[in-house]
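Starting off, we have a lone chain in the form predicted alone, written out as structure tokens.
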Amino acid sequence: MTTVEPFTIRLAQPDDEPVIAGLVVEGFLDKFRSVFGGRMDQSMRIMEKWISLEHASGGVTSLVVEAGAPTEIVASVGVRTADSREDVLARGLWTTLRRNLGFLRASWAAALLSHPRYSGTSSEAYVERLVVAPQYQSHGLGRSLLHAAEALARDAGKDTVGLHVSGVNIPALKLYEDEGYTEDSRQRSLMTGYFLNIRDWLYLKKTL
């Protein structure tokens, strides 16, 4: 556990998954609206299930930031440091999408959510879904969580850490570049470019 006054960073617990899901949906609201359309009420349920799957089978550990008294979770990040069972993740996500959205909408959502694509390596950690509640932004929480994620990666014996960021997310790009991340590769998608206004996905990498 790390304290950054007046905030505390700690490992997430299973009971935190609904709150993390809410932060992710809020943090990527424009993307989720395009994916789920008029079924935004299901997006929270689907994201909560996805986070649970990542924790159980995806090799992902989540960190959260607590603030206030009584405490509330105001930011979170996921860090993949262990082997991932991609077949279990894919099957679990598809089942959840289909159950909540129906076959046609689930197919649509799965196609959009498949970007950006990532293949893990044993020597590299992967940082994902770094989100901070809007009212707590500009407090340095994103940077603090990134540092904590890198510490988890080092403790797991990783040599490098990588992450994806959209080409239009300028504040996030600036944060990562300031922290020593450099572009390693780039994916382009006409589909997400048209429907999400995100054509380029940059893969950034940093040596630990």
Ligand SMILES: CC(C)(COP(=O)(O)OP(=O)(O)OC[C@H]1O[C@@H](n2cnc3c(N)ncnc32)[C@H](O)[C@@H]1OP(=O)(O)O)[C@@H](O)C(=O)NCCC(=O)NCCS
The other form holds:
Amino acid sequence: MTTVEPFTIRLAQPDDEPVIAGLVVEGFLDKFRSVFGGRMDQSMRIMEKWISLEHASGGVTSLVVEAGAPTEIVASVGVRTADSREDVLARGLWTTLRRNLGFLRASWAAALLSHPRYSGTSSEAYVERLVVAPQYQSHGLGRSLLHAAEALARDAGKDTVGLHVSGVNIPALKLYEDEGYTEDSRQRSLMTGYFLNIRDWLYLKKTL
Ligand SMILES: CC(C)(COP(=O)(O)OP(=O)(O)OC[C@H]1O[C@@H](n2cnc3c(N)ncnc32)[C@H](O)[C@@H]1OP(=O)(O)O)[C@@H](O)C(=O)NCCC(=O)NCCS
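Alt. form predicted together with the ligand, vs. the form predicted alone above:
Okay, now the whole complex, with that chain kicking things off.
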């Protein structure tokens, strides 16, 4: 059995971006397989660029968990606590997709990745891409990271935390409900329903 104690939660550094990208691709493999298809080999590079853009222009801070011997990064989460430059993010993502996938596949990927849609408010922090490496799951790391993300939100003066979760992600839904998040709204997408098997995207919210 994998041992997680002791583990440390710290702010991510730019050097951590490739590892975070790897965790995200692994954690959401089913989704990314449908998005990238035969170009799955490009997914890490695209995700790394996306995370770096989020840090540079998206108002997002990431946290990582270090555990194991030798110590490695085994979990991560992103928290948006400041305004994002949506135009820079959108342009950067599109350029990265087009360079790595070609125009047609990039258009397809952009359409799928545009769900769920989110527009932030100044009093709310947004939690995204919470992920724990498979061999470290069910040891409390996801919950600990969520608590650390909420602490970041509090430090940034936010009143609420919001996040999206797919209606079929039972482990994540249970965690969020257990932590006091309640459904605020939901988006339904026939496109992601058909191609990703995710029809409903739930927007959950918690008052800090
Ligand atoms: C969702 C995820 C982050 C949970 O992380 P984790 O470290 O395994 O979760 P924890 O050990 O902290 O468990 C916290 C709670 O989550 C729920 N949970 C976690 N794994 C579960 C499972 N396999 N089945 C049902 N509930 C589960 C339980 O309520 C659990 O509380 P409990 O241990 O008291 O029963 C992890 O499963 C993951 O990385 N999944 C892939 C990526 C993903 O879907 N992220 C969420 C995006 S919205």
